Structures are given as C-alpha cells and as structure tokens.
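Only one chain comes next, encoded as structure tokens, the form predicted on its own.
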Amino acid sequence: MSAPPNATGVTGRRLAALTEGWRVYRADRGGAFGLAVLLVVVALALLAPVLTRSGELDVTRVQGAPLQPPSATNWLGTDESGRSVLLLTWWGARMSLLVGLSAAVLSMVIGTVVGLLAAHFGGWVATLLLRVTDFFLVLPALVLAIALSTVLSRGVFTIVLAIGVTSWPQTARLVRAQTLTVETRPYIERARALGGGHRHLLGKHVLPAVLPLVFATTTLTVASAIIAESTLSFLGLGDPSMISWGSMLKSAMDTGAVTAGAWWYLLPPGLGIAIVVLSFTLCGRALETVLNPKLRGTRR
C-alpha cells in the first residue's frame, strides 16, 4: 500500500532540508573539525573497557613508581599511585562526557518545558515561570551548584542534578522567544481555528519547529556542563570513588605534584577538557551557522 502524497511530499522536503543542512555543516570546517575530534573522544570512551584493563587502575595492583616521567613503559608518566596517566585520562573520560552529556540534557528539558509553557499560555503562567527564570538567572550558576552538591550526598546523581537545574535558563529564554515567533506564523492560526487543543498545538506543530534552536544549544551546554563538572570535581565535591579530568587536577594539587613539576600529570586532563569544550563549542557555532542562513556569510 502506497503512502499518501501527502506524506511522500513531506518526507521529501524533510529529506532535501536535512540533505541541505549536512552539506552547510560540512562546509563549516570548524564544525567538521569539531565532529570528528569528538567522534574520536567518544568512540574511545565507549571502547575504554574493551581496549584496557580497568584493574590497572588499582592502586593495590600496580607495579609503576610514584611520579615518574613519560616513558616506553606509561606513555603519559605516573600518577601519585604509580598509575599510568594515559589510562586515567582515558577513563576519566567516560566520567566526564557522562556527566556533561546527562546534565545537558537535563537542562535541555527543563528550559524547553519552562519556554514553552510560558510562551504558549502567556498570563500568570508566564508571569511565574519567568519569575523563577529571571531568580536563577541573577545567581551565579556555579555557586548555586556547590551549595546543592555540598548540601546533597555525593555522587554522579548530585553532579547531574547541580549542574542541570542551574543552567537551563538561558535555553527558556530562547525557547520562548522562539516559540513566540513561531504561533504567530499562520499554520499555527489554522490549527486552532480548526479545534486544536494545547497538546496538539505544542506537540505538533510549536515543538517540531523549535527542536533545532534548542539541540544548537545543547551542544554549546554541555560544553559548560564538562567545565562545571571538572571545577566541582578539583574542588572535591564530585564522586571521589569515580575517576573524571577534574578529579585527576584535584588529585595532582593535593599530592603536591605541582610543586614537584610532574606536568605530565596535569597536562593530559587539562587539555582533555579544553579539546572537548572547544569541540561542542565548534560543533555548536556550525549548528547556529545552519539554523541562520545570515550566519553563514560572516563564518567563513
């Protein structure tokens, strides 16, 4: 049985305007480039315990001497312990993507629901919910996350937690504003004219043309989310049982590892964290470049 014409035509357009939007990212070489280091980052996460022994990472079973330099043995040195730097940099890894990524999403959902609401129902709904935006909006998002991760108990939930209902207020902001754009485009008009309700009207047709806006700032979010996680990791409010490039930092401070110039052990969480931020950065700036058209002759 054949699909209506319909539904073939838009299937089509779709198809054509995602064709068009991957053919606008790849032009952008700061996206591509972007991409593909975080392609590579994640694909060696995912692949960590696969590819290496997580029992190397016991400080009761290694064999490596404290602090020692780069050499054909550990590639990367020695932590205080006598791990190898290169594998705790590798796993840590899988921590800090985890968090970033969970804490962004979750911060995705509670801004799209919140500018959602607000836009859609207007009045004392809006009234209330930008309230609270504009409450979480005046305090310092870090500080806010170190006092919920040191009232909570510690552990991956707390990061998550702290950093997700601290940093979506910038995404109800732009969900809002979009949302207002979008109902008073006339398929919008037409839709209530013809009975629609508020969750035909909000899952149809508002939710489906703002999904882009807010996936663009997800990206550009869990680069913040990476960072706020290594700052309360180094600041010894993150799971101290799970490995993460902020709790390596914390650990290379507090064994004195800075005052005895083991820079292999603080270069590699380092630059972890700036090569991944700056990836979601660029993939997120490529993803603005395709949703705005007039981006594009001012990013080249």
The other form holds:
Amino acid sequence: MSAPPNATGVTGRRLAALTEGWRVYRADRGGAFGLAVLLVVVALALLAPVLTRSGELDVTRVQGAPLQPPSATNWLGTDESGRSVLLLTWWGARMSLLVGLSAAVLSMVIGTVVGLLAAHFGGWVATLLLRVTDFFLVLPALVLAIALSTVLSRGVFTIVLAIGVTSWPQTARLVRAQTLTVETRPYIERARALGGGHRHLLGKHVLPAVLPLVFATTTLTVASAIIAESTLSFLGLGDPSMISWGSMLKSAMDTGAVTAGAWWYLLPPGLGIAIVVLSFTLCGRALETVLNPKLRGTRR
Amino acid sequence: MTDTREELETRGPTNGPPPLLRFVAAKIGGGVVSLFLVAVLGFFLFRVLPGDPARTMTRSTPVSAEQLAALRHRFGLDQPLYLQFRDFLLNLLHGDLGTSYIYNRPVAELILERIGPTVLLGGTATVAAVLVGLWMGTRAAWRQGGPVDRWFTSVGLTLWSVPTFWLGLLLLMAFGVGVGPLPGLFPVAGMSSPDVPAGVVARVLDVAHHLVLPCLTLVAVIYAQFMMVMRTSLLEEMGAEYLTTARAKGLREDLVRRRHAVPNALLPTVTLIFLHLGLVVAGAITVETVFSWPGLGLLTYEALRVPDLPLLQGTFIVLAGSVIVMNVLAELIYRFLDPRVRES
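Show the form predicted in complex with its partner chain, please, because up to now only the form predicted on its own has appeared in this conversation.
The next block holds the full complex; its first chain is the one shown before.
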C-alpha cells in the first residue's frame, strides 16, 4: 500500500523522490558549495577557447619574459618560457578535468560490471571475481598505474587507462554489497518467478536500484583520479604535448621555479587541483548523505 | 599437514582443524597466492606488455640493430616467453631480481640499499600521522558539530584534497629555500649533508634535520584518513549503553572517553593503519622525488625516466609485495584484538 497508482504514476513518484533528494542535498552546505564551484570551473574550462587565445600557449609565439612575477599584463606571472601562468592554468583545467572524468567513468564501468556479476552469479564466478577484486584492492594503485603508463606509449588514453584499471575495486565491492541487498527484495523474486532472464533482471531491476550509489561513488573517484593524473604527469608519465595542472608543476620543478622562489608558478595549478578535488569530494559526500539516511547527522 | 592439525584438535567439539589455525592458515595461504600474483603481474607488465622491452628501454637513445640484439640477449629476451617466465620465477625465489639497465648492478642490491631510508621516512610519518589523526579524531567526535569538529574536519578534508607532491614543493619553497627575507630553515634535498662532524649524535641530528620536511608533507596528506575513521568509529560508540553505565558509576567525562569509548573505537582504526600502507607507499614515491630522499620512491622515479624495466619490475614487486604482507598481518592482528571477530 506504499504507493497506490495515481494520476501521476511512476514519473510522479520519481519526481517526488528527486525533489526530496535535492532538498537533502541542498541542506548540506559542503555539497552545495562543491556543486557551485564545479559548475563555474567546468564552464570556464569549456569556454577557454572562446574567452582566451590559445595561440599564446605556443612557446614560439610568446612575448613575455621568463619567470616574471605577477604584473598588470600577466596577472599570475609567467612560466619558464614566458607564457602567462593564468592562461596555462585555465587551459590545464581542461586536461585535468577530462582525464579525471574519463578515468572515473572507466573505473565506474569496470567496478559496476564486476560487482554486479559477482553478486548475481555466486559460485565459482563470484569466488574468482572477489579474489581478483581483493587483490587489486590491496595493490598500491599508484605503483600499478606508474608501471602501466611507463610500458605503454605516452598519451592521454594511456593515463586514463592506467588510472581507470587501478581504481575500480572499491566500486566493485560497494556494488556487490548493494546488489546482494537489492536481490533479496520481493520484486526481484517476482521478476524471476515471471521468467525474467539474467539480462532482464540485472538490466531492468538491479542496475537501476544500484546506480544512484554508483553515481555517488564515482563522484568521489573523480577526485582521486584527478590527483592520480596530476601525480602521473608530475612524474613525467603524461602526454608531453598536453598542458595539465600536473605537467605545469612538473615543469615548475624541472626548471628550478622552486629554488627561484617563483610562488606564482607553483600556487595556481596546485590550488586548481585542490579546489576541484575538494569540490568533488564534498559533492560525493553530500550525495552519499542523500542516499544513506544513516549518515545524516554524523557529517556536516 | 592435516594430520598434525587434527592432533592439535583435542579440545574442540567439532571436527577438522581448530578455527584459529584454519583462519591463520587461510590468511597466510591467501597472502602467498597474492604474492605469486604480484610476481605474475610484474612479469606481465614489464616483459609481455611492452612488446619489445629492449626497444622500450632504449627509446630515448639511438641504437643499432646489433646493440638491440645484444641487449635482448643480455636480459634473456631472445628466449620464448614461457622459458623467460620460468627463469624469472626461479630467480625470484633465489632473491635475484635481474640486472639494472642504468646502474648495471643487481636490482636486489640496489633495492636493499634504498629500503632503509624509505622505512625511516614512511615509518616516522605513519607513526606521527596515526598519533595526530587519532587524537584529532577523538577530539572532533567528542564534541560533534562543535567548532573543533568543524575545524578539524575541514582542514583534514582540504589537506586530503591536496596532491602530496605539491604540498612538498610548497614546503620546500617556504622552509627549504626561504621566501623573501626568511632564510631556508631546512635542507632542500637528500638525507644527510657531506660536511657533518664525526660522531653518532651529530649524524642522527643531521638526518633528523633532513627528515623534517619530507615527513611533514607525508603526515599532512595521510593523517586525515586516520582522523576521519577514528571520528566515525567513535561516533558509532557514542550512544552505546556501556557509556551510560560508566557515567552512572560517576566517572568523569574524560575518563568515560579515555577508558571506555576510545579503546572500542580504536579497533577498526588499528587495521586501517596497515591497510593504508599503500597510501604511504604512493606518498613516499612523490615525496622522495620532490626532496631527493634516497629511498625506493626515488629509485622508482629514476627507473621510470629511462625506463629501466628490470629496476622498475624490482621496485614494483618489492613495494606491492610489502603492502600485501602488511595486509595479511593486519587481518591476523585484528583477529586477536577484537573478541567479536575471534568468536564468530
């Protein structure tokens, strides 16, 4: 008798659930702040080609002197080849966000598939998948990512792959636990009794119930993926032709900006990473609070 | 093996080996399987995946076909893969990790030289981070929602969001090089100065002086994890009835916290210390790179720049292997610490 079919039907119920979720989300100050920051950063990153001239990123066409402190012409100073640090940071956001998001999506897909299969099928499939998951969960992800990006050819795709295939185990564990819970519910039994196959059960019933949680976790994964991207780029494993926040910090270290005291070169990319990562973390935590009422009150 | 186990089993009412022994055997067995998988993965990553490892290693230097062939022969790459794998495993069992391409020395020897500094840095940082994290987590949870809680949580989350190496670079610039009129207070690179007067005390002080900045960086990034777990786990204990009992006995609030709530909340946190060793390893790689700390992390960085595949393979196996061993230890320790797990 929980939800009698009325005029609004399924859509109405979903809308009501969404509205309620949004209300809880908005009440979380951190989550609201994180979302606002992310919207601004993503908009700026997307609009970079419109609002700035990418030609000034070309080392051969710059006019500024190298490693100049902030001034009226270059608000955040210049890098070792005279390019504007503001411009570099602006364009670097595109690469960092792109890699972070793609790697998180890859990790989400692997984790969800492994988790669903392990929970739904049981038996030796589950045993095998769980062993593999536990193995990768324990393995230090950065060490594995370093190994992968060293032996594969340099490029954005390699970095995404290296981060994606090393960060999925947490998602898999979570999805498995959630699937096990969902599959005990009567409506799954009903669907099975009506002759629903594995594909139908997983696709139409289990996956939709698990997805919100997956979404919340992926938000947190983006945060760690952006850190991982910057770390790999900093170690010199990124695409050398691309500007990202990590590669900026690498050139800052390699060209002696640290010993020269060029704080204007070090601060912007690092602050960029910190702000974006923090925002994703705050959003992820707020989403978890929406989905898990038990957490309400323990976090703020 | 089963015979001896059954002989030990004289008190228990059930058949088969006693649960504790079975538990320990299962955990150690699982650990051995994982270690074997690390070795397989190491072989796959550095021998199979690159296609031609000799070409990968020489990609930054021009080489002739003869040189490539000689290199392939030297590393045994001209043999079929299954033979290579067999030799690799046999050598590994004898502690032979191959020969480094850049140093032209046994990889195992190079790694042994560098383990000490990494253990010193990682160990000091872990101990400091655990102490700071547990203390802050306790304080934050006890006055949940208060100003201390809000401050500790936001600072922790912010530091958690900062890339380790960036924090290192900032500290290096602020306290190593010095900003403006401020002189550098700490050394910028390495683990010891060349001009240290003889004597153990002077030498220890010199290493400690070098250790401050790298250690501080590592602590800043990892303590938040311990703090948050301690906070959550203490919050779960807060409503427990035994705390009400303790208060009813007339215990002061700080004694209730120290003697009753904290010991119980500590349990999940203790295992976490071991489980997050991977985090320390990852942090050590970047921190050692920034501060030129002569440990395994810096060795990894030197190896990946070439890339020196045998050396990378060695550091990969040693770093991943030690994390796995620590995890098995954590599970065993937890079993002895928590009576609830012991009985189930």
